[in-house]
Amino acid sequence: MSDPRTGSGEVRVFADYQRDFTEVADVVVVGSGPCGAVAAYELAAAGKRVVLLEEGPPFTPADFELEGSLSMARTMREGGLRFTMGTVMPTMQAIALGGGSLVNSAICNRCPDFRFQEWANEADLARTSRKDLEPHYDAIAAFLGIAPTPDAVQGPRNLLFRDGCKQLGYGSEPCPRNVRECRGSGECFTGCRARAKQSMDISYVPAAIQLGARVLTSVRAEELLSNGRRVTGVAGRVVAPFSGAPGPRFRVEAKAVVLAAGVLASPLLLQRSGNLANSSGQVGEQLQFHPGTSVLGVFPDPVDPIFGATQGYQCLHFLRDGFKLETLWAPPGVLAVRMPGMGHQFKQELLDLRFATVFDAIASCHRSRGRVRERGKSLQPSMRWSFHPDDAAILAHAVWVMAEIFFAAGARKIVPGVASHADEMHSIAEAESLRSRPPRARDMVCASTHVFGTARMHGDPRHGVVDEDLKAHDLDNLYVVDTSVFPLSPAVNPMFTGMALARRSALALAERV
């Protein structure tokens, strides 16, 4: 272990912990995902002694599993099998150095100005607009090499989406992604073996280490320590990778705490630490998702979908209608879960994958809300969330539009994955039923990895957990910098906006510590 007085950076792994230990820092950051990693880097760059905590282990390309279920078992909390109660919907959160950036598709959209205006109206915000965050977006884009996905690595399946949108007059564009020299291998979901994706474990975290940050992996934060209006540090336990078996105890004493544990873990930590920062009653409330669904299309000629950026093209044409469209690919074993039929029919569906691609939609669901609480004493979340019928109608509209795009691009059939409709549709005329009889929420196969709202930012301390610097209203030195602070969905993929807010927050904190 490095001497905390020297500021020399390091990474510690499970094998390094032999006994209980204590660390000392100016700032302890809980969570190494996109928001936590940015905060740790900016604080280290400001000369602060930073300790970054991560419950998961570091991964190298040799550790990645290409088979989807094995990959999820290793990189996802609860093996990727988490789900909401109320409306049952799967949701996945990573447990690894780099957090979700290790296994996401690297999409980096800036939240549109109209949505920031809705945030301001919803949460009484005075200085959180697109213009306010533009310098932070720009700095992160330069650091990570964020740029539109080039045609050379799109592959046919992404370009078919582009062509279908063009035929219908729907604007589309290459997805901006945090990658450098992407080969289009389509392995984002299971970990980028080419190391082209600039996930936090190979970008912001190493940069923070070079500036003196200390990174402790395989450590689980279990309690925020406090005294009056100040937090004094974090306590927890070492946990074995994959099994979670408990090891030695640890404690980090710090002048300030940055909580970036994620939308589900951050409120649980506040709740189990004496219900900290909760005079508003909003900790764990206002749970929101981007529910997503997808449609598979099969074309006359081989598409060879294994090649191409995992999510290389998008359509922002319908943002004001409440949804965004994207291309998508995942390991065949994951896609097979939603395929119809058994026996010979199911085998035929699998044979069609060479000719197939998938489009997906994510919906901004402001009426669909829920809450998160601790599941017993397990440190796992219990989520109750309900899909409002008006929000379900948004996703139903998106399913119809995806059908339109597929047939405009020349698909010979689609598999919509809607329980109340035909398993397969072979023409736009057959698909018309998706528009004339819109599917209900329970008819659609939905999932979501975009989560918001359980420690929301609000200008009025009576109605929110943090202010616009993301400092807790109730405490002088606690900051929450993950997407739990979003008052509403950002209309697009949330990572980039979360990072921009985290950067602004870290710069403000650096002036106060």
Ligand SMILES: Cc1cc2nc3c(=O)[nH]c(=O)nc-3n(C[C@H](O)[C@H](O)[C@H](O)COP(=O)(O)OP(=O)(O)OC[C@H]3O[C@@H](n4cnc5c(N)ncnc54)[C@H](O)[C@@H]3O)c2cc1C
Contents of the next structure:
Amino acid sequence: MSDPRTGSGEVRVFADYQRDFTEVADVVVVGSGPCGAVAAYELAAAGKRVVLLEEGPPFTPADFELEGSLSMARTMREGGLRFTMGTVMPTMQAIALGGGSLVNSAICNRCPDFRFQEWANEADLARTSRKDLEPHYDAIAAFLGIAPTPDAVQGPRNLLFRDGCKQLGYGSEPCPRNVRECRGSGECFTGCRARAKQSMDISYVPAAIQLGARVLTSVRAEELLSNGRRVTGVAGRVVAPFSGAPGPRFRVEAKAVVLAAGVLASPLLLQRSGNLANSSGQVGEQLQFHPGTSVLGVFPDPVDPIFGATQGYQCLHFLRDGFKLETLWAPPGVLAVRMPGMGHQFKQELLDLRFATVFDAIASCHRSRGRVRERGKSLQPSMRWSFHPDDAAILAHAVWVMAEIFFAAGARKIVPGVASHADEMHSIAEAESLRSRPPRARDMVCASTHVFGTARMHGDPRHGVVDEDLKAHDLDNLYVVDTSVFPLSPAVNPMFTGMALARRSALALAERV
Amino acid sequence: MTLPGLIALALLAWAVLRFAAGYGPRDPALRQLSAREYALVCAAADAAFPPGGVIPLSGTQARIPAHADRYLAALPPRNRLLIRLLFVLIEHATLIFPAPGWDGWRRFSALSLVQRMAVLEGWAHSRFLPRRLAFQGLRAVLTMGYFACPAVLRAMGLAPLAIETPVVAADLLYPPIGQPKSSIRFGVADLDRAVPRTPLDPRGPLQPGFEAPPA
Ligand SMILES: Cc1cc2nc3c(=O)[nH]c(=O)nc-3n(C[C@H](O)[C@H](O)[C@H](O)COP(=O)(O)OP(=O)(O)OC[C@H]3O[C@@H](n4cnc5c(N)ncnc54)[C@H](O)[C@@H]3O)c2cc1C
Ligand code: SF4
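Return the form predicted together with the named molecule of this protein as a structure block, the form predicted on its own having already been given.
Okay, now the whole complex, with that chain kicking things off.
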């Protein structure tokens, strides 16, 4: 990309706001995550005057923290300590220019056709198949350089997963990622110091600026303005980075609004704006997750896990059984939390980390649903969600398969992280209890970074919030463009499908505005 | 005052002294931790990571309290409060779950190392889930702090590798957080600066700040 300052757009940061202000645009986009960023770019490319609003600040490499807890406290909402009620499960959403793409591991999978068919059945969809979205996936893949993770940056920790899967006859493959010239630092979760990951803040957002978009960071949309069947803009406040201290007020008047604030923020904005777009009663309902759990394995020889792509390999073999497997690395302190013991024994266990790698599973959990409401007047979500026992059984199956893969790859022990079972298992025979006595939901340490469903797309306005172009059924010029529109899990990592839907929606909107 | 009243008052004063008084001064370099919280974090840090053993540094030698202070400062107010409540709980729960020994009925930070380790073991293996969760929360804060120490990471072979960060087009747009755009120090010429883009060498140099000090 050439110098983005040569275009007609601009970016504003916290220091730029001195007093209340008003902007006028064709389209205002709320949220600069993968979905909002793609929409803003496509609309700017179609010649529309775009204002993109983002509550978080832009992070430069100087702002990255390598240590996990500090990094999460700075880049994640509620300092990374957000969790659901009902079944208590941590869930993480970013607050930064680029949204989740700044801190995610860049895995870009296309949703399989069988799942799109389930979407169609669940939500009366007529033109949302894999074939319908293929051109959008292709365009985004070309723009971001999405490609399989090269062997040269896999490192032993990812390749052991490949070897274990091969031994067992489970197909595996390098993860396709939006990364160019990865150096294998394994640091995707704290921000890519090598500037290899094509997060939105360094890809779609600057490209949109070059095409004329005005990007306002550290501004929080607090209300969608409307008049009858039309939205007229967005009002909100400047907020200081990290502290969230409120500053001047702003208003953006626009011919159309694209709401892309993410699954847990978009429904709250609709609810607090006079329960907008909610004749179906579905805003904030159908909250779904990919609960994830992980198993750590220790090998006889050092694995040197500090080298290797964060999540370099995956296994799609079990998608129809409801789960997907991946390799995983995270800041060592975060991984160490799961090691057993205290005092000197704990220290001894920590030395194992150099010999260790981690696999994780994410599960499609269609029976486990919940809802989100605003907590007071805070714009923070209060989530109630329950892990259905049959869905927990899917994840329990995945834990057993991960144990199998570890021992097939030659692990000398595993740390399954399951409260009802031994802290450590030293052979497949010992691990057999994971199959014969599957862990229950409350026994597994789960977390989720993939969320869907709170403003679902549905062919019938009585049962959903948006149509297949992601336009609100109830309004003529409001679009909800983030993963909240998924009627069900996409079976794989959600970002790429969210972006493909966002692109299709933005092209449709560009025709109309 | 009646005799029973006097005895009750004396007992109360004794309990207050044992559980809520006698804290040393807080480290003036810290921004968030109070004297009480500082004492608790130091005491818990050394119980979780005692001195010596395969990684010689203790929790306090690894500067866990300084990290906890930075962590609290970085958290939003509501979450900061939750962590503070956790600290209060661990510090004073010895009122209900005393440490072993005749002198175990004291605040956590006033216990001996052996007693503190026993208390934490009690939390770790409690049959009461909220107690176990509280222990895991505390241990997570301490462990992250231990891993923030470069010497600890080096001892485990997990210190981050040096990476020369290239300048990309977006770097011409954004200043470091909190600063004005006039502080952006990159220009178009920086985009062409040659920077290694090959896979890292796991035996390569460590990130500045993480290398071993000269012998
Ligand atoms: C640690 C982590 C790892 C992940 N790894 C992967 C992966 O490898 N592959 C994958 O497919 N998915 C991954 N995900 C999930 C993926 O990042 C999300 O699904 C994706 O970011 C969703 O995009 P979005 O645009 O819908 O929402 P978000 O990315 O959440 O973006 C929403 C944006 O809106 C902003 N916003 C919210 N409210 C307001 C407001 N009121 N005013 C202004 N701005 C607002 C937010 O700050 C945020 O920047 C991961 C997520 C996390 C947290
Ligand atoms: S593994 Fe490292 S170099 Fe590769 S994309 Fe992730 S953070 Fe960047």
